[in-house]
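Presented as structure tokens, the chain that follows is alone, the form predicted alone.
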Amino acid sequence: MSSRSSLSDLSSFRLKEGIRLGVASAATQIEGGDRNNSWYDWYTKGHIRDGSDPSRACDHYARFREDADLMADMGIHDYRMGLEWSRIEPEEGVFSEEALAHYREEIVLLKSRGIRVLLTIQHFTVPMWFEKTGGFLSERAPELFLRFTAKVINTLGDLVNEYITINEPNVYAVNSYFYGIWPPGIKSFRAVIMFYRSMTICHTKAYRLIHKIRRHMGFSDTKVGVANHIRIFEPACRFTLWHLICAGLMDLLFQKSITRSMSLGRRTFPIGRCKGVRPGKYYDFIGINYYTRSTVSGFSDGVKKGAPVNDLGWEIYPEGIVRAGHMLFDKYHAPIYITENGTCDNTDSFRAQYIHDHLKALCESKLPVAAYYHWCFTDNFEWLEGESARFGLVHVDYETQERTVKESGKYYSRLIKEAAGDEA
């Protein structure tokens, strides 16, 4: 998909009723300014593939006031914005009051606004002594969590009743813990094992906790789940028994597993026990990011020959959406939050297209979507790609810092307006 398509050229259908549009960013990828976290370090490894310092990314945390108003004027009324654990924490047991009330600030402010919060508490990073003590790994890591959600809560919950617990948890161990390839750089099917675990404990305990506290504040209102990575996975040839049982174990292993043992607490194949947590329903709604396909000959990433992919090389495949929706829904019976969806086209050239399309297709499907959350609002620090890979509605120059609203901004925009049932 390299040609750039006209707004005008796309079809129109018809948006679910009530169906909440907004854009989604992650602390570490927009703030700038933090060298206290796991990324920095990462970075003054020389890990990032163009280079680039995450502690200047978007400077959004000193612009948060121009950001919130550009999404006002865009008609943006819900954003899912993370949390900097490394700022709130900046030593063990050491809270910054600080910064704790810039992110009370900047809330209040977006509710001045008219724009609603869904709050992301974990979005891959943590504080460096974090990592220092074994990070998610070590036995102390559900209790250090724990400690930093009810902080998070007590300070900001009279103001947020929707919570993200952790980000894509699949995507944080594989990269992290089995290729090795994110911080802390292990490679080990036994530290992923570990880690799934440790992710289990820290969400529904969390789950339970931010249910009490803000129970406990006289809300009666609080949805917490968890933003899960889902992609389909395709056998390359249906006909190939080892693609077959590749597809199936790669689906198993990366997300079919750790989704039930976070939704549910229970024992799954091959996470196993987790200690202290009972079974129960531990999710509100359910959150999905989705992005792509993956085509399988092994146990490996492939795309479908032919197939139309992004500029980090990533299959287009709306439909996908909707198989992902159902996999989950079919399951776990939830409202359906899309957490993320988005697409690297670094010239603007066909994002509107996609947008149009992965809409589509769920607002054509009988699934119950609640919201949908553009991937993201702003050109961002893309994790290894650096700022060599744009995700953003809004054109970020990094050397000046100047934003401007891309053609396929100013197409969901027209969709916001749509939704809220007013004239395009």
Ligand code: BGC
Contents of the next structure:
Amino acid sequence: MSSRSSLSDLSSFRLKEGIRLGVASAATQIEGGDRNNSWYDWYTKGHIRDGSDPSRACDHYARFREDADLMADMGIHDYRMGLEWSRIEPEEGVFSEEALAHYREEIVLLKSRGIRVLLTIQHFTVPMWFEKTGGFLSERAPELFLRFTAKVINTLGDLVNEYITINEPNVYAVNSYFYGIWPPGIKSFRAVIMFYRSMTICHTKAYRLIHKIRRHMGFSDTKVGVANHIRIFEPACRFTLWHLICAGLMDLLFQKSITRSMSLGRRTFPIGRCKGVRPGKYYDFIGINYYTRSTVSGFSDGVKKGAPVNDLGWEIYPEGIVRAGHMLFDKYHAPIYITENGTCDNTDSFRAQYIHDHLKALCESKLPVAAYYHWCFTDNFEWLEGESARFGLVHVDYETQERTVKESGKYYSRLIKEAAGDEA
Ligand code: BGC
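Take the protein just shown as the form predicted alone and give its structure as the form predicted together with the named molecule.
What follows is the whole complex; the chain from before opens it.
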């Protein structure tokens, strides 16, 4: 994005009535201190582009109190956070009461600050013992994932009513099992299909399990969904058959088939039958992570010529968030939670504008958007890119761990406070 508007220019729309404006994060990307997960292992094998170590990250595991205070100061009342499975179950079948007590303390603290939690159970990382069993490709994966989920809900279920079972199954599948650039580094289309089946089984069963456990606890307000990564696949030329075919196939294979399989538990091409899954409705909200559009002229990502891009070269395309919303809402009809939306802007020169443009597009649409979680609260460990790709509303100096609210963070904070009728 070329020009930077002043913060006072950035309020040219009305927020949707009742929309919850929050922030998102994921355990491995912020916590630091854990060396028992698949991404730490991947780092030791030299795969992180800038060499940064995920066991440093934002040291949030030790600094969660400071981070909760900062969130509260910014007026944030909604927070999507994740759990580190390898901390909670460091060895197969052995649960750490200490880790569970830690997460309990964190959630209780957030609630005492008026911050409601949307809890993600699985966000790209797994414990090394699980990875060694074959990870989500193993026949045992659903049983192991469900045992972990049951432990989490039995321990934290009284504190949280909204859950994301799995984050972006398609991004995980493609990077880890097709391109082989994420752990465990497998390159096989067959593995992607097996992974999709496993995700469907794990999610649909976890959906039922979470509802069941919380029902037994006496709660009737449980909401469970998936954070679906949705992008817009646009043919580079609408009159070129090859571009149209590639865009259609990528749309189907990357997102439409897995979303249908996990939402409805129905046999879906090319995923096929998923053992033990019965057709049903396996979502209470439509979770969407939206970042960009791909301009397609073959089987790879492309960017529209001359389009504005972020610091990772991803097109900035605000209308896409509405198109992504309709793609799922028109089929699944449930309240929409934008579970992630954000951008890599290392100098914070266009993030406020990005937020404004995406929220404006959403709020001027007819979509029933109940919540919007900006990715991310603080800068964090951005997987392969390490610490050098900054997505945060809050700047983190990784050496000193000092947090500084960015201009975009101030803008977002003002929006939230205005929407809540708090003093900005
Ligand atoms: C993921 C996040 C990631 C973000 C930015 C999403 O795909 O869920 O973990 O940091 O995009 O790349």
